[in-house]
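The data below hold one chain only, encoded as structure tokens and taken in the form predicted on its own.
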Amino acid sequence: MDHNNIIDSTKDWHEDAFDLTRGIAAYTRSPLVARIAKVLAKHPQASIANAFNHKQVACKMWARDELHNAFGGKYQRIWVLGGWYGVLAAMLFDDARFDIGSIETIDLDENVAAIAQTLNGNDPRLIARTCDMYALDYAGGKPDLVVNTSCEHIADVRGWLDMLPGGTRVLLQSNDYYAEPTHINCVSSQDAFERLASLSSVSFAGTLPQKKYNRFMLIGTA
């Protein structure tokens, strides 16, 4: 027998993490998976395999893909509403496609702006803020794309969109996960995402099934 091989049950799983992401990174030369080993080594409380899902990864890879359809890859201002650990941030950086000025992170956790800056490579165009997204300035801020992925954890969605000046591109998500207690608002199809929305434009509407919900997404104007 290998002992060498044989894995020990008592070892921290972040370690076998980290030298994976840095495995990986070298042979994919990406600098997004040397960053997620980063994460790994510097911020061990932080959720990242949660983050980094495959779900996750999904639905942001078809947010990328549909905004840039959508609208074009150039954007000054990006604010990310609930933007957790920076993962969206990270892939619109990540992708040669786009040319952004900078990306706002705002979530009302404050553990969570050193873990997106760490992902994010300390990239002066990141700008993690700890900020209730009801005491934002959309209007003074001017964001020329509103992102918020987690419509389900909102109580009146066009209230809130009504704090945006109108005509603020937007890209949204929500799902029909019921059975989650902190989604206290989801939606039963895209229709009802789409009425419950109530976007002035349209660009983009649709659904990413999932194995346990489905994900409807909205693209257009405020």
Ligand SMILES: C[S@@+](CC[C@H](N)C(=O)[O-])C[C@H]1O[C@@H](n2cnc3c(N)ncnc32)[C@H](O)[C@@H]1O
Given for the second form:
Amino acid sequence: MDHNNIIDSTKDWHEDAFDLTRGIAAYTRSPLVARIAKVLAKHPQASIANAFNHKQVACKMWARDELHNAFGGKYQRIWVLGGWYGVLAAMLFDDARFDIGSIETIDLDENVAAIAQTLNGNDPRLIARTCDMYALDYAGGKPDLVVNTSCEHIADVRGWLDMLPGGTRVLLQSNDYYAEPTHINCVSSQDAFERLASLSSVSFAGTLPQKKYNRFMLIGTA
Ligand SMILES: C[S@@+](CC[C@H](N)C(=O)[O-])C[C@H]1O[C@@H](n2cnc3c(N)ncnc32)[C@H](O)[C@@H]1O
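What I would like now is the form predicted together with the ligand, since the data block earlier showed the form predicted on its own; can you produce it?
Below, the chain from earlier opens the complete complex, with every other chain and molecule after it.
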């Protein structure tokens, strides 16, 4: 290796990102960052830099903190819908305030389950499923918390909530990031999100401003 060579623009960026994340993992002693390095090596097609960018991480740390404030840290069975690469699941397992029996991260996209497994270090408490959230048996599955931070990606938020047994605890996020083409159901404000979801009880409602958009969150019961 030529140590004087500053940047070799022909080199795949994954190699540098792999070295860097391994270094950051060693320095911070973070098993989660070490597993991001594994994702880079094993699943180079994954948009992990997008899923774990500082805005995504901020939104999920906000979710963790407010969830803990609202309902505490003990859960038997959490379902995370539209769970993508399992970042939220990994961040919940990584947080010592939480005592969680299992997390099912469920996504329509058949390509994401293997990545979620790698990111979660094949933790037996993590179940990665490929399924449409409209096709799940919520009454039979009995999750004690249902998380959907992808409400901007689904057409009928209230129609989906109607599938949950009354009283099910939920954490929901949406945003006003209309410019992103995959966002088919953005909301213009926190009030609009509250009206759309019409939860039977609301323990937390808030807005996290980001540079290009606002993230809205509701925690309560369906
Ligand atoms: C881009 S990702 C997640 C963005 C979100 N802001 C987050 O990180 O929480 C949205 C995910 O929702 C999934 N999705 C969309 N419709 C779905 C459905 N009906 N059931 C399950 N997953 C769905 C997509 O496949 C995608 O992986």
